[in-house]
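The chain below stands alone, shown as structure tokens; this is the form predicted alone.
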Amino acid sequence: MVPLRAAVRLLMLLACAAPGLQAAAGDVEEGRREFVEPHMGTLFRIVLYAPPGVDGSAAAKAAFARVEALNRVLSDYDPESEAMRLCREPAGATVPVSTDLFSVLTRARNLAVASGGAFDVTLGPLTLLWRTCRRSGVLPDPVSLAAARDASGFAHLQLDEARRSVRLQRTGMRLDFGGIAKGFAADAALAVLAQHGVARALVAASGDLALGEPPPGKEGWTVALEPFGPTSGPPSTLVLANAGVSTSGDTEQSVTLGGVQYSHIVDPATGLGLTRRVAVTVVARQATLTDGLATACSVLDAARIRALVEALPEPAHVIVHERRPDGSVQCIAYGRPPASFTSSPP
């Protein structure tokens, strides 16, 4: 069993324990192979099963690699990523951008436009703002917060395909892909392992997983599900292929203030962190997709959430667990799950 930290917790129950984690005598199953490196502020594991005759071993490299190429154009973290330098052209610029960028900023604005703004690669400046009040202990001041309230806004947005530029109307407009780039990279890392001959593969990096073909002789990768850690009863599991799964939640990110418990994830409506408790699993066919549908269904009520996901132009499974203030744990499913699914969800 491999653990995965994120807000939910998501554990892998793999043919074999992870590195420093007892395996079961028989266990260990042929041509499995294990890597783990430092990336995007969090560890990414690949799990193959390399075929005869393929360098499984270069194949992780390769994929690492892409992982790397694409922290260089997405991270917040790193001034000099293209991402960056994009949010540093004077309002209003219209600035060539690589395909990578421009992809993910078209699938995230897709996903701002259906969620209403739930899910917004342009919250930066709010997510900056909340970044630091969590680190000093002290709620934003009015000023600052509508600051940055009107720095952000997906509307101020715009993207000219013809073109592949990028046209951020607002002065002080910063990008925050937070919310999909752990998912988009997950997705271009299991790529990389296909095109190196590797099919039997997955890609973990924190709550997102991209999951390829079974191991051998399995239906599918078993993901089993804990929302809000062992508190919450016996972990449902799920077994699936060729798919992307998410999780997004408070569970590990959380942060009070004057008595106020908020989450890591910003609420579009209000600035601040969000106060419900709330867990969300989401699988669909890519992880880039289920890692922003995770965030925007954290902030959305029951029925926007059921409206989003029957909205979207591909299959999509949603899993919301809710603590209620007497402690009882409420589970809805939304949406109906992508043919990867082997077995039946909750």
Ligand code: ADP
Contents of the next structure:
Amino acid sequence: MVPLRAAVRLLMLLACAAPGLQAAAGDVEEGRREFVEPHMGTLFRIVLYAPPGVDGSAAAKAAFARVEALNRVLSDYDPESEAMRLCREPAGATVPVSTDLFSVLTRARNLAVASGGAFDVTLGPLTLLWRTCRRSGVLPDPVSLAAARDASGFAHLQLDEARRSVRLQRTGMRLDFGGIAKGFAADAALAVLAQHGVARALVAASGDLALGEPPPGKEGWTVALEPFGPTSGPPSTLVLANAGVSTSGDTEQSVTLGGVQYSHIVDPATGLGLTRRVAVTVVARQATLTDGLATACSVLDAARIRALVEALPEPAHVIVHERRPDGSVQCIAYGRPPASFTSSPP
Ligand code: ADP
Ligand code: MG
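Switching forms now, from the form predicted alone to the form predicted together with adenosine-5'-diphosphate, please provide the structure.
Next comes the full complex, and the chain you just saw is listed first.
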């Protein structure tokens, strides 16, 4: 799979590798600036067009600082992050948390409820166990799997909005924001750019994009989709503005154990990585939703994706590419695209 990851690279290549075309297009590309920094275990990329008199570099610097601050809240690789400190509190303790942590937990819990737990940030004990198994090449033993399942599940997460506090009800609970943090951070970074006077901007965090106002003279940002990599044929393109777009898929981070290929997305029904070959792209108003929803729809079957998309309080467009055992690829789309959306089929 090379979903938006490749799409973003492709988008950037198109923009960088054709200076002649850019020049031919007059001043359309004038003022385009690009900034890249490593954050959250991936590269965050900002493309912006700053209006005259606005310092694009300072805006990008502030946006990256916001991402770094969010990483200190959400990371499960940093034992001192706010989330990991919360997980070390005794089970059942009422713990006041930051607005950012409470906001991500609320969005994540809402999606967990809506998806029947297909997307669930409290699967941390299972995702941690699964990470270990992917490294060791050995499937989890039944006792460890049962213990991890026992300490997982959003039913054991309690949020008190009035007091902005959290209660983790089970011993050994662990939060994993890997399926939502990059989208949330991309949205937050885009908001910082706007606060600095830069509305025409894009923030790309691997497979999660937050798109602001379009480049000057354009209807939107062109995003190319290659659900199963360049070998799956010419990419289809989406032209989007003021939207989030995410792709979740499995081939880049999959592992083969006992002849079976598993993804890094954990199926709560089995506690193991997914074995379906799916690449899911989601377009909605914000990347926080598209990030989590793409992960959820990777787990769910067609009927449950349809029900989930219909029940959401805001429009979302879900495109599922599934590779069948015979090698053929089936594509099914669900839901309504947001307003500023055009697409060209492959
Ligand atoms: P990527 O990290 O490739 O962008 P996703 O957005 O789909 O892909 O997030 C996958 C990550 O989310 C995993 O690496 C893990 O940390 C976490 N995760 C795995 N399964 C689930 C799940 N069912 N619900 C919520 N988070 C999950
Ligand atoms: Mg995701």
